[in-house]
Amino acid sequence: MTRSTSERVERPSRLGSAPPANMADTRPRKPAFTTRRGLGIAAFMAPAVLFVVVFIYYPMISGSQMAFRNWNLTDLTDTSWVGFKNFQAMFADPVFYTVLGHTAVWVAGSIVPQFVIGFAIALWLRRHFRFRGLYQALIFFPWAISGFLIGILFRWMFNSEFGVINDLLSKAGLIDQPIPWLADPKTAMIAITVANVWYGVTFFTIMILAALQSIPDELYEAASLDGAGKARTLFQITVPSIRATLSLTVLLRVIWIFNFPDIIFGMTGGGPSNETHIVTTWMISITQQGDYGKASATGLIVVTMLLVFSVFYLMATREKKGAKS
């Protein structure tokens, strides 16, 4: 009786004891960091770092210092330091505020339809149906085309004489005579915004569809069993589950559209009468006139505006998430 009791007492200690010294440790070991290994990592990273420094940071710093100099191609003999003179000239120019208004219309008029249409298409593509892959390829295809080429395409579509837009509206009985879309200041902004909406819907569709596919199907099954309708499921399951992706995607698109002159140059070049100029296209036109100092000052103003917007936007979205948690 005593012997069996002692064996039972010893058994746990044997199981919990350390493995024998001769037993090999099969766990993978992290290689020790040596000077040679560090030099190898640095050698592999050096080309990428050099490329970024030479082609991104150096032009950025070199171009920024032009904003504080009298840098004009008409007279390169005088590139003296003028401080904030170029910035003062920009803020004193009434065209600058007009262009800012155009930029606000351009961004707001593009981002809202892109988000709504892209979200709807992403919800549709999340379902399983026949030829789903083909529809995804057709929807994602515009994103592979240059924005400038899209602008040229829509310039022909909105042509007042033989454009397909006027032809369709005429056949539908909506217009009696052709509309000069790109020649009339009242309709030119509408035309370029429509083109940008068509081009940018794809980005929202890609990002939102990727986020939707990460939501477990069990959540929708549970909501269906609880009798939740489509609207309730959308706003209580779908949107909260991908809120971070939606916030980041909207922020990226705002920055992108703010700095996206491709379609405008392809369709109107900023005309007619500068009515479709946004800040970036106006900055390019100033560069074409040779005033690099003023153009560089405009670029720094744009960077500052986007930086301030990004900070406040991220703070606002973070507060909303914190309030719900």
Given for the second form:
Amino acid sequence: MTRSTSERVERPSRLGSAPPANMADTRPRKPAFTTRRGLGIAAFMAPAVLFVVVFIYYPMISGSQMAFRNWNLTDLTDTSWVGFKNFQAMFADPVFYTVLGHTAVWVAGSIVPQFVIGFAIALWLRRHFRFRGLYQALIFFPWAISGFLIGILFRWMFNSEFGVINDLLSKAGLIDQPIPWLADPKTAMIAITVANVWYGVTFFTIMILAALQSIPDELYEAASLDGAGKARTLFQITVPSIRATLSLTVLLRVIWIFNFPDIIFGMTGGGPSNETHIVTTWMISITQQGDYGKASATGLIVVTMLLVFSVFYLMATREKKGAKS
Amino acid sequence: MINKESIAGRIVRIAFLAMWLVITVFPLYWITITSLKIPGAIFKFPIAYWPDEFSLQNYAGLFSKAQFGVYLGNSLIVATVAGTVATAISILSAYVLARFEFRSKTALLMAALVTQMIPSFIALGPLYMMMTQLGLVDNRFGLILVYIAVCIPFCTVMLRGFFENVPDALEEAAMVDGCSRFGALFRVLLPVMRPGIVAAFIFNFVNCWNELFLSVTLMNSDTNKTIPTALNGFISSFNIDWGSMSAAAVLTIVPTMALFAFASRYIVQGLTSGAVKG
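Given the form predicted alone, corresponding form predicted in complex with the partner chain:
Full assembly next; the chain just shown is listed first.
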């Protein structure tokens, strides 16, 4: 207690201006601006702001300006401004469009099954059963693992010779010959998407379950009194009630999966022959080659695309909501 | 609460939930079984789902052939220190953001969100150059500083949610009793929030423990590598030794899984509170 009292006395003197501090004491409930209050807030925020500005914002901004410069670690003698040359090089590169296509497949192929399975599990988890808590804890635990390590786990399971997935498929009589999953571009894409679905379902389950629990029971009682069937209840009560959460969760996940190179990095490293690169893994490999200018240009293109997507997505989901009500 | 389900519906539900549970658990079962086989037995047909003989050779090899103990120690130090400091700093910022109204508040919250949205890889190159100038490349202290910064935005948002769940009246009562605002925070508010704070720390710890790209970029020498960086080295070599790889994977996963199991309820609460409200 003594420590805090002394601080009270100290602070105004450190400021050198007593009156505002006194004013704050007489009207403690009103959040009027006073120097003392402002300094207190600033002091509490300062460490967080300092760290984030120095180690996140500064590199991010200085990275953005590299996109407009000739900046290659292999030769730093000429780092002049080159305008949009890096962007032009990007758009002229046919690999860029292949990578964009893969990114679209990766995002859509991951998000749709994640959403459907996650939603189904959430619906079925609403009902109480004996081991529900344990069940939730068990399906939650892929989350404790890093995406990179998940990539490694699935790389081993999809191994063409000794992989357990080929073994299970052939035991089930679905395949005669082992599939070289990660050596063939098409099947490699399927394999990385399967791994990502495995990882991401839980997120949807958690978010949707939380939203479902906020729907009042009366709505369901009313619906069953009106003789509404299962499907009608789902589409006319459940889905509209949690539409905001659903659309926000999907948006966050799209952005996140777009930026999620970890699984691919651990599983294929973008191979075979660049056929499983998404934009972010490609960007990492450009960074590793030392061409920071080109990598930053790619990054800015990603940010722009995600921004445009978010705006359109938010407009689209908002409109639907307005039309319904 | 929900209308009675038919027997068929019940069977479908249980079958589906059981199937998903098997799918979720299987990869972890498989990596554990692989790690416990005798090194040569991994590459034998037919593939054994329950080996005849268990062995810890893969684990022993990690510590004798590779410096896994060093990596483990590095990860432990970096994740513990960064997780603790980031939690402490975030407590201060989250408290202010939860309890005060001020002009730049929305901007600060937006700034925190933006860090979660923008691909961090755009910052990798410049960060490396900056750290080189500061003499903090290939330095555990440098990595800790960067991890603290990476943890702060989400940790602040999460803790802010927990602060908002505690009624103002609690602090006001303490302040009426003669506590200062600072005293009220430390003597009354923080003890009440202990589970949330522990969850936030665990979340930070696990994120730092799992982090790959920053540590690959910033740490070069073998004695400074964290576990993910070392694993990345394992897969970059031409032939992957799946025996030691799976043992290393199990040793990496077990601590984080134990921590998550301990705090999962609060982590879920922290994750959902923001999104459901917003």
